[in-house]
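Next up: just one chain, as structure tokens, the form predicted alone.
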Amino acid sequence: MDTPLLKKLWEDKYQIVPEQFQKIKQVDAVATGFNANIDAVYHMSAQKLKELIEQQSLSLEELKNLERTSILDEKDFLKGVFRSFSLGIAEEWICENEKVYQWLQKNIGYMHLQIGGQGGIMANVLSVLGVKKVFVHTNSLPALQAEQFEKRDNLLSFDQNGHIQPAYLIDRSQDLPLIHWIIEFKRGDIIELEGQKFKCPKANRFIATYDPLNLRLVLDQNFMKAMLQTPLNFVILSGFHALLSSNNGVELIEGIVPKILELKQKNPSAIFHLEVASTQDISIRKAIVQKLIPLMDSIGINDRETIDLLFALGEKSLAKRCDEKTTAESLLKGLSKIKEKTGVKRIELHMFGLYLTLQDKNFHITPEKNLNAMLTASVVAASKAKTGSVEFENIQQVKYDVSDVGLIEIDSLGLLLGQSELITSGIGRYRSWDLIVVPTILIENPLSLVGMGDTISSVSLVAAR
């Protein structure tokens, strides 16, 4: 079947679309955790980068050399986003030196302030959605935080006195503002440095995370008690990648999996989803892979943090190759390295271009609605990256052009399989798992990028119920 009918065909499977968004105002209750914070979003020029660089008279050689990938002085903030310019490739280095987070108060500043962490971000989206209520994790909620939120009634949050509130509404007015910065750049941007061109490969971001409160995983008492008393549908946890060896970070998970073994013991018809999120602390990787994914139904998961996960497991040659050649295939290969490690479910794989999800036969979600709800998933993350914000009414205008790449890369992973069929109709097999791909819908020159995949992985786990 050539492109035209392809792309014709994939097009009338988003029609299902609107009929999910309607599926989604059914679901009850939703708790997502642990990491909410204010993201300082500023979209860096290759000009103001190299102005910055030669303000602190880094070399080309310096920028290269990377010692640490996290933030001590400004020389590694600068490496960093010098690193994620050049690749085209996302990550998030820590910085606990508060004489660099005033150094990036007056040297950059933000364009716009929004919601951040996974868990903030992947509350707003579900409210918006219509989720009946969605409780969501603040560790800390002054008013600046609170206005970041979605004016809604559904989306619920905890006051002081350990009160239900509508989270725009609140003001812990002692609580510490977390300010994380996410530097975007543009896909084509060239930097020159004595002599060498490089060019921005892909749209991305670097965020540099000066938080120190989800640094030591300071939990909300209110919200933990409130959530073993209230039935959920879904459970879904985020921010353990901030964490670090050298602060106990990997005891402090050691202490979470009993509370999220309780919370799962009250809530035994729930699904719990971890978001995976990329951190160079190894330590920290293995904790996650060892003692928190096998705790979960389903994980959420991008190409880079396949990479990293396979690296903690060990899976060393694997990695590297998928490295070198990061395509569905050998994606594939590395999710279900995960899979039989971990014994994980499910896991939800967004990449560019391309949605997969490997899962159990047996899954409380069929195929089939896994299916639309990544169909979903991509129109929502189109209309964020459209317009930098999810609103209803921006979503209901999402054209379903869908990805000549998603296309290209299905077609292949089904001739390879042997299943034909998996380019028309999206659902196939791996062994002994179902296999389920969706071509999303591109939106060139988006806006933002930041919180693609936590919307991603949200949408495509609770508009399945």
Second form
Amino acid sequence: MDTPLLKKLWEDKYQIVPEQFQKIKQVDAVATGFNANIDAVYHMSAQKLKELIEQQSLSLEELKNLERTSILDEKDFLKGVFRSFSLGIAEEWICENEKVYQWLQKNIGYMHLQIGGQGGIMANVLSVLGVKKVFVHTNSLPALQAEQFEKRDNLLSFDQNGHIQPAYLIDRSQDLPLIHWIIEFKRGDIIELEGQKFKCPKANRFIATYDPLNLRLVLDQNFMKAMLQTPLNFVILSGFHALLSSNNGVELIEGIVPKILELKQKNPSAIFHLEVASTQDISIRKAIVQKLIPLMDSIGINDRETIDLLFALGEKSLAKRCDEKTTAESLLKGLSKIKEKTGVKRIELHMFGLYLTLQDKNFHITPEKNLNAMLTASVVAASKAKTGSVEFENIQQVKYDVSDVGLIEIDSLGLLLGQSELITSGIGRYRSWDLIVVPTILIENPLSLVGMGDTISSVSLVAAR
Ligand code: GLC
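Show the other one: the form predicted in complex with alpha-D-glucopyranose (GLC), since we just had the form predicted alone.
Entire complex below, previous chain first.
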């Protein structure tokens, strides 16, 4: 079938989406944790990056010489930005030095503030889509953080006295504002250094995180206690990626395991999902993959994170293959290895142009429902990419313009698997599992990309009805 016909076929499938929005409103309760923070967004031009590099007298050789993937000084920050810019990749590096944080404030500043952290972003999205109650974990909630939450009464958190309230109304004034720098770049921007040109191949972002609370997995006991007494349909967790082994991160992960198990015991029918995020510390990554993922029903992941997890699982050659050839086919092999080794029942991958879910045959969510939810997520994500935020009025305006890249990838995946119908149905098989694929909606010039994966994963899960 030729591309225009395939596009039409998928546009027709996308017509189901408005119906799914009605169904999301029937979801009673979702809890998101553990990381919510404030994102300070800055759109970095190549020109500004060049100025900063020159200001720090960094040679090209130094810039490319990565000694670590964390931030101890301003130079590390610029190395990280340059790496993400020139490779077009998303990364997050941890900064433990308050001085660098002050340097960022003084030398870069930000264009605007918005909700950050997987837990925070997902809570905002799900509240906009009308889940009846969304409980968001916050380990810091001063007014500046509270203002980043949707002004909606279905989005709840806890004040300093442990009283549940709409999150936007809370002001735990003694709490420290946790601000992460989100440096976004545009595709095609060119930086010239020492006579060499580097072109940003893909719009993306680099995150510099200074966050003493999320870095230590500080928990709000009021939230933890209340969730044990609240019937929940979904528990969506993340934030472990910011831990460091040098700060007891592995022990903190081990310490959370019994708490998650207790929550599971109280909510046996809830779906537990972990959003995997860019985790630089290899011991933390190993702890996530060995100790947390096996407890989950579902995980959400992007292409880079797939490669990272494969390294953490000791699957070096598969990781390298995925890195060299980041196609749906090689990533599917990677996901299958992660699934086999961790026993997680559902994995959802989001990558440029398509989403792919691999799940157990008898999983609570049928492949058809998954497909509809993934289509819904694609519409919400397209709206966010276009406008920079998630608002229902904008979501309704999205034109179902299906990505060629996604269609081509799915078509070749189907042929390689000997399942030529994959491209038309979106549902197939891989080993003993169900495989569900969706070409996404294309947005030519995204305004913002941060939080896209979180949006996709949460909607793909909660809209599956
Ligand atoms: C990470 C970052 C946070 C950002 C989020 C987006 O959690 O720490 O700042 O909002 O990723 O996915």
